[in-house]
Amino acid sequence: MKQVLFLICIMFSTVLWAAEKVAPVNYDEAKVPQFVLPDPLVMSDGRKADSAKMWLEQRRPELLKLFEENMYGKPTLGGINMKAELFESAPVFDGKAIRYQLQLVFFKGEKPLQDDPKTDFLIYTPAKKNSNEKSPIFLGLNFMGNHTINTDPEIRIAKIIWDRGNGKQVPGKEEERGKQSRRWPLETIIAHGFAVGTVYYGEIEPDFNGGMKHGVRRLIYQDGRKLQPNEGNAITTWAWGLGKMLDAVTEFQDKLNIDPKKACVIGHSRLGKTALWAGAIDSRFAVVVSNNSGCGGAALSRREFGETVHRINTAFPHWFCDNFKKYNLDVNSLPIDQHEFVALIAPRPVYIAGASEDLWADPKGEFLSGFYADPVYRLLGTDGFGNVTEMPPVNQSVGNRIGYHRREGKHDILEFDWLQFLKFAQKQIE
C-alpha cells in the first residue's frame, strides 16, 4: 500500500511539474504574442483620469495599490528605526573629492542591540570651497560590497559577502577591492558635480530564497510571523533600504554638503527594478534611473520576450510578493503592466537604459514602457518622451522628462551609461 501511495505521489508531482514547466525563451519579435495593454489613465471603474488632480488623488493611489497587491508587495518595515554614525572621512582623488563612511544600524524598539543588522554607507562628494553649495547625489546599491566599487584602500571591507547561488556567506577579501569599479566611475561622477553613495545590498537582505532570515526583515518576522501573499519581499526591502540611505543623507546634509532634494536613485539589473520601485513609493527621489532592469523592471510583461513573469518567479521566488506567482501562466490577467510602473514616477524624471545584446532584459520592452507612460507625463504638464515615436539607434539617448538609450553591448552598467544619466540628471535638476 505504501508503495502504491508513493507511486501516486510521484505521478501527481510529475503532472504538476509538467503543468508548471516554463516555456522556451523567445527572442523572436515575430513570436511576441498579441496583447492589449491596460490604459494607465483608466480607473478600475472605467472612468478616465482627465486631470492632474484626478490622477494624483485617485488613479495613482489606485494603481500603486494594484502594484503592491499583485507584484511588489506592501511594505512591512515601517516600525524599523535607524541610527546613522559617521566613522571616517578624508580627501581623495588629489583633493577633488571627499570620502565619507557611515554605519547604519537598523533596530526595533528604543535603541539598537548588539546583533541588530547594520551596513556601511560609502559616500564620495565633490570637494567645494563654498560650504553653502550643496551637491546633488546618486544613491544606489551595489552587488559585491563597498570595497569592490573602487581601489581606494581606505574603504572598509565588508565583513560578510553572501553567495546568492548557494546562500552561504564568506568574508570580504582584499583582492576583491575595485573588482566592480567599471560600474562605478567615481571620478567621472565627481567631475560632473555629483556626489555618489552606495550600500552593499546583501547587508539589507541577502539575495536568495530564505535571505529574509538574515537581513533587516528578521526584525519583523523573528517572532514566527509568516510572510503574507501581499507583503513585500526582497525588492521591496532593498527599496526600503534606499529610502533609509536618503534619510541618512538628509540627517548629515550639512556635514556632507549634499542637497537631499536633488537625490537621484539608480540601479542596475535586479537593482534597476529596485530603483524604479523606490522611486514609485518614495517621492523624495528627484530623478529615477533604471539600467537593464528587464522583466519586473521597465520591460513590458505581456511581451513575454526574454525573461518572463513565469521564469523570474521560478528562478527568484523571493523577489516579488507571492501574489505575483498567480500570473505565471496567464500574464494577461495581470491588472497592471510596466508602463504603468513607470507612470507612477510621474511627473518626476525617469531614465530607462537597455543594452543591444541584453535580449534577456528585452530592451524594446523597456523602451515601450517609457513610450506608453508618456500620456501620464503629458497629463501632468511635462513633455514626457518628447517627440520620440520609435526606438532609437544604438548608443543614442532620446527623450525629455522620460529618457532612454540602448547601449551597444551586454548586460552591464558602464561609463557610457553613466554619462547619459549624468547629462539627464543635470538637465532635470538645474
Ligand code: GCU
The other form holds:
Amino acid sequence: MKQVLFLICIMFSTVLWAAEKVAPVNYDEAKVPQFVLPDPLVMSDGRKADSAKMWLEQRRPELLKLFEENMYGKPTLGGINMKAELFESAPVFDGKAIRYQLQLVFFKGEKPLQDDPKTDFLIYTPAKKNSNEKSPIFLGLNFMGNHTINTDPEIRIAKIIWDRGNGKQVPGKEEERGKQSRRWPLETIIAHGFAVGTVYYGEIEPDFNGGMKHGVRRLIYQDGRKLQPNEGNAITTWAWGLGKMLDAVTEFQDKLNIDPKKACVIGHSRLGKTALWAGAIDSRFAVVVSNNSGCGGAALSRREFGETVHRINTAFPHWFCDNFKKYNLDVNSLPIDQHEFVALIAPRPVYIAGASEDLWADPKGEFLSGFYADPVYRLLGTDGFGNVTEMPPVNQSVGNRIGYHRREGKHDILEFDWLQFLKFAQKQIE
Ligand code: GCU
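Would you generate the structure of this protein in the form predicted together with the ligand, following the form predicted alone above?
Next comes the full complex, this chain leading.
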C-alpha cells in the first residue's frame, strides 16, 4: 500500500513538474501559433463601442479593470503621501540647462518618519531667456542610479544600489558615474527644448522577488497584510512612482519652469512596460513612449515569440499580479491582449520602439499592438497609425498619433531612439 502511494506521489509530482516546464523559446515566424485577438471595441457582453462616448464611458473602464484584475494588478498605494524638497540646483552644459535635485519622501499619516522611503529626483531643464515659457518634460525611471545617467559630478550618488540578481544591496559608487549616459542623451534632449527628469527605480522598489519589503510598498504591507492575487506588484509600484514624479513637477512647476500638462512618460524594457502602464492609469501623461518593452509591454502575448507569459512569470514572479500566472499555460484564455493595452492610452499619443536584434522582445509583436490599437484611435477622432499597413524597414519612423520604429541593433535605448521620440513629442504636443 505504502509503495503504491509513493508511486502515485511520484507520478503526480512528475505531472506537475511537466506542466510547469517552460516551452523552448520560439524565434521562428513560421511557428507562431494561430490565434484570434480580442476586438478592443467589443464589450464583454458582445456590444460594440461605436462612439467615442461609449469607448470612454463603458469599454475603456471595462478594459482597464480587466488589465488590473488579470495582469498588472490594482493600485494599492493611494493612501501614501509625499513630501518633495528641492535640495540643489545649478546651471550646467555651458549655461544651456539648469540641473535641479529634489528629494521625495513617501510616508503614511501626518508627516514623514526618519526611515520612511525616499528617493532623489534629478531634473535638467533648458535655460530659457523668456522665463514665462515653460518646457515640456520627459519623465522616466533609470536602472542603476541617477549618478549613472551622466558624468555631471554634482549628481548625488545613490546611497544604495540593489543587485537585481541576488537582492543584495551595495553603496552607489563614484566610478559608476555616467555609465549609462548612452541611454540619456541629456544635451540632445535639452537642445530640442525638453526638460528631462529621472529617479532610480530601485528607490521606488528594488527589483527582485521579495523587493516589496524594501521599497515604498513596505508602508502598505508592513503590518503583515498579504498581497492579494489581484493587487499591483512591482510594475504597478514603479508606475505609481512615475505619477509621483509628475506630482512633484506639478508642485514645483513655477520654480522649475516646466509645464506639467506636457509631460511625456518614457521607459526602456521592463521600464517600457511600466511607462505604458503609467500612461494607461494616469491620463495626466500627455505622451507615452515605450522602448523595447516586449512581453507584458507592447508585444502581443498570443504570438508567443521570444519571451512568453509563462517565461516572464517564472523569471520575474514579482512584476505582475499573481492572477496573471493563471494564464502561463493558456495564453489564449487571457481576456485581453497588448493592442488593448496600447488602446487604453488613446486618444493620447503613444510611441512604440523596437530593435531589429531584440527578438526576445518580439519587434513584430510590438508593431502589431500599435497596428491593432489603431481602430480605437480612429474612433476617438485621431489619425492613429496613419497609413501604416506593414512593418517599416529598420530605422524608419512611421505613424501619426501612434508612432513606431525598429532601430537596427540590440536591446537598448540610444540617441537614435530619443531623436525619434523628441520629434514625435514635438509634433504631438506643441
Ligand atoms: C529581461 C526580461 C524582459 C525585460 C528585460 C529588461 O530580458 O525578460 O521582459 O524587458 O529583462 O528589462 O531589460
